[in-house]
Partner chain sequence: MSGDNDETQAPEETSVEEKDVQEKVISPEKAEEAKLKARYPNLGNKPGGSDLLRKRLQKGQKYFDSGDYNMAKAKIKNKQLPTAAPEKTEITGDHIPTPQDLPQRKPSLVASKLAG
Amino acid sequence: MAGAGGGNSDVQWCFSQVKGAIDDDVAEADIISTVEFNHSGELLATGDKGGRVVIFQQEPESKNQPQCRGEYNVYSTFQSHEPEFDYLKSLEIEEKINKIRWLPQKNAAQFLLSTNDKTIKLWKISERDKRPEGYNLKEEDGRYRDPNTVTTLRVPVFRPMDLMVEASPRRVFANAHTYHINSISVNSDCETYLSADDLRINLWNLEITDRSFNIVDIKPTNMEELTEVITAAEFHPNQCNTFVYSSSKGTIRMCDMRASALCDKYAKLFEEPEDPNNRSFFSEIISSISDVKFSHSGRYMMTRDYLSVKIWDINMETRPVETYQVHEYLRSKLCSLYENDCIFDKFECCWNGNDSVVMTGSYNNFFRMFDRGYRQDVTLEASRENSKPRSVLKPRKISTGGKRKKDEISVDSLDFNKKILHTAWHPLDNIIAVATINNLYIFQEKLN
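Could you show the structure of that chain by itself, in the form predicted alone?
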C-alpha cells in the first residue's frame, strides 16, 4: 500500500502502540468518539463520551533506533465538556465530544476546537517551564506583604521549573444550534469556521462568541415535509469561499459564499444515480453519507456511505471517479444489521498525506485501505493479539460463501460490536491512528 511518501505499493504496516484499558467491561465514558492529528502530526487528540480530550505528543526520534519513529505519549488531558440540562426543552445534553479540529499553529501555543451536541469551545494548549520569583509585594507562597515592611526593591526573575502543560478555554460558542452538531470545520482564512447540525450550518468568527451567521437552512416550514438532514460539512482546504455538505439522501452540495449570504442555492450538486438492480428496503438508509473529506490538494473529495467509499472530482458532478467497496459482503446481512441498529453506524474516512491512499473502518475491528494509483486494497485488523512492538500486520480475508479457505474469516463470525468508526492519518508520515471502542491503536510503516 502506498503511503504518505507515495509511489510505493508495498508498504508493510506494523504495530506501534495501543492506548487504553484492556478490560472487557468498558465504561461508557471511555468510548472514543473522535480522533484527529494536528497539522504537523506531532500531536494527536482524542475525544471520548465522557467529555474528555486526551492529547498525545510524538517523542523525538531516538538516535540509537533510527528505524523506529518516535512514540506518542500523553501530553495533556482535560475535561472539555460537562453534562448539561436544557430546562426549556427538558433535555439532557451529553458531554460526548463529537468532533475535534486543530487550528494551524501561529505561535508557541496550540489551539483546538472541540464540540459536543450544542456547544463549541476553543482551547489553548500551552507549555510553562519557567516561573517568576522575587516579587516585591508578594511572598513566594503568594501571600501579600505589608508595603511598610518593604525596604529594598528587587527585580523579579524567571526560574526554571518542571514542564507544565496547561489547557485553558479561550472562547465558548453556545446557543446557536437547535439540533445536534455533527461537524465543525476551520476555514483556510484561519479566521472563521463552520458548525453544522441536522438542518442548519452556521459560520462563526473565532474571535466572536455572541453571534454567528446562518449560511444554510434546510428546515421546512412544516416539519412533516422533512425528507433529508445534513450529515457532514467541510470547508475547501484552500478556497475560503467554498464549502460542501452531505445529506442523508446520498447527495453532496457545494456552496459558494460569494454568491449570497444564505447559501440555500448550491453551486454544484454531486449525486450518483441509483442502480435499479440494487434497489431494496434499505437503499435509502445505506446511501446516507456519514462523512465527507476534501483531499489535501482540494481537487477531490471523498464520501463514505454504509457500504462504500467514493472519490469525486469537484469538476464532475454526474458520478464519482472512483468507488471502493468497503464491506460489500454485508449486503446480504442488511436485515439483521437493521435489527441491531448497526446499519445506522457512522463510519468516518481519511486521506493519507499526498492523497494517494484512503482509509476507513469496518466491523470486527477491521479497517480498509485503498491505494488509488495501484488500484489495490487491503483489510487490516486492530487487535491486541498482534500487539508485539513492530510486528507486521497480516492482511485479513473474509470468506463470502462457499468453501472457506485457511486464514479466511467467515462473514457469520464477524463481531458487529467491535467496530472502527474513527481513523486518522499523519499528514506527513505513514503513521495511522485507529480507534476501536475504548482503545487507540497506532500503526506505522515498517522501516527496513
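Let's compare: the form predicted alone is above, so bring in the form predicted together with its partner chain.
FYI, this one's just the chain on its own, none of its partners or other molecules.
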C-alpha cells in the first residue's frame, strides 16, 4: 500500500530533513514538547522542555529543483520561558513549552503565543534588514561623541545590513491559572484567545494582560468529589462564539459564549455510549482524550484517546462518525503500559489541509495516517535509517499473531521510549513535521 494523503491514495511520503542531535543520550531540555506550522505554512515552530522555541522558515522553491518543495532552515530561536519557583506551594514551575499557537499574520511581523504550565507569552518575531548610519552625536559603535568635536552636520541614512530576526516578548499573561495549562487557542476574531488548565478555562484579550474572564470552571467545592479534568480546549475555526473542551472521561463539551458569561452548562455534550460489560480498570484511563482538533472546515472535530482517533460531526452528539484504531494491539499490553506509565502518554493528532486525512503518533517512532475518503491507513516510521534525501518511506506492519512475516515488527519488540506525541501538517501542502523525543523530521510528498 503506497500511502495516504490528500484524497489521492497514491501519495508517497519521502524523507526531507531531520533536525536535532544524533546521539542517543538525550538531555531533558531537548525533549520536543510542541510543533506547530503557522497559517501559511512558511514557518514551523517547535517548543522544548528547556523552555526554548526554535522557528524554521521554508526556503522559496528553487527553479533548479522543481521536484522539491523548499527546505526548512532555522529562522529564529529564543528562550521563551524560564523555570520559576512557586514560593507559596514550594513547587517548581517547569519552563517546558506546552503549546505554541500562531496568530494570523497582519503585518510584516509574525506573532505567536507560547505557554508553559502557568504563564502565556505573546512573542513578536520581526525582521530587520536595514540600520541607520551616520549619526552626528554617536560613533558607529554607539559611544557618544563629545559635542565640541562636531564640526559638520549630516543626515543619517538607512543602509542595508545582514538580515537579523528578532524575537521580543510583547505581552506576558500571568497569574491566571492555579492548575497546569494544557491548551491555548486563538479565536477567529483575532482579538481574544482562551487558555485551559485542568479545571478552568479563561478568556483573554490579546491586548490586556492584567485580567481575564473565567468562562469554564469545573472545580467541585469539595475536591474529594473530583471525577474529571479538562484535557484540551479549542475555539471553533470560524464561529467566534463557539469552543470545545475535552475531558479525562472521554467526553467533549461544546459551549456557546453568547449563552452566558460562565459556560458551565454546555450547549452540546459529545459522548460515545460505553458497553458496561466491557468496562475494566483501564476503561476510563484509555478513554481520556489527549487532544481535540476542529477540522479546517469547522464541520468536524477529531479526538485522540489512548488507542484510537475519533471523528465527530458537530451536529451529532451521540457517537463519532468515524473511529480509527491507532494501535489496537496494545490492548493486550495495558497492564505493563500502566506499570511503566505509558498509558498516560498524551498523543496529539492533526488534520491535513483539506480535512481528508488525519495523522497521529504511536510508539517505536511510528506514526499513522488515516485517509477518510479512501478508507486506507498507513504506518510510517521516523528514523535515521530512512533518512536518505528523498527516499520514499516504506509502510510498516506490526505482527500481532503468532507468525511474524518478514519485515513485520512484533509487538514485543516495540520501543515504548520512542514515542511520537507531536505531529503537524502543513496547512496547504503535503508536508508534515513529526517530532520524535528530541529530533524533528520533515517529510514531503513525492513529486514527479
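Numbering follows the first chain given and starts at 1. For the two forms, the rigid core is made up of the largest set of C-alpha atoms that agree within 1.5 Å on superposition. Owing to the predicted nature of the structure, the values given are computational and were not obtained by experimental measurement.
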Checklist entry - Core-aligned, does Tyr135 move its Cα 2 Å or more between the two forms? => result yes
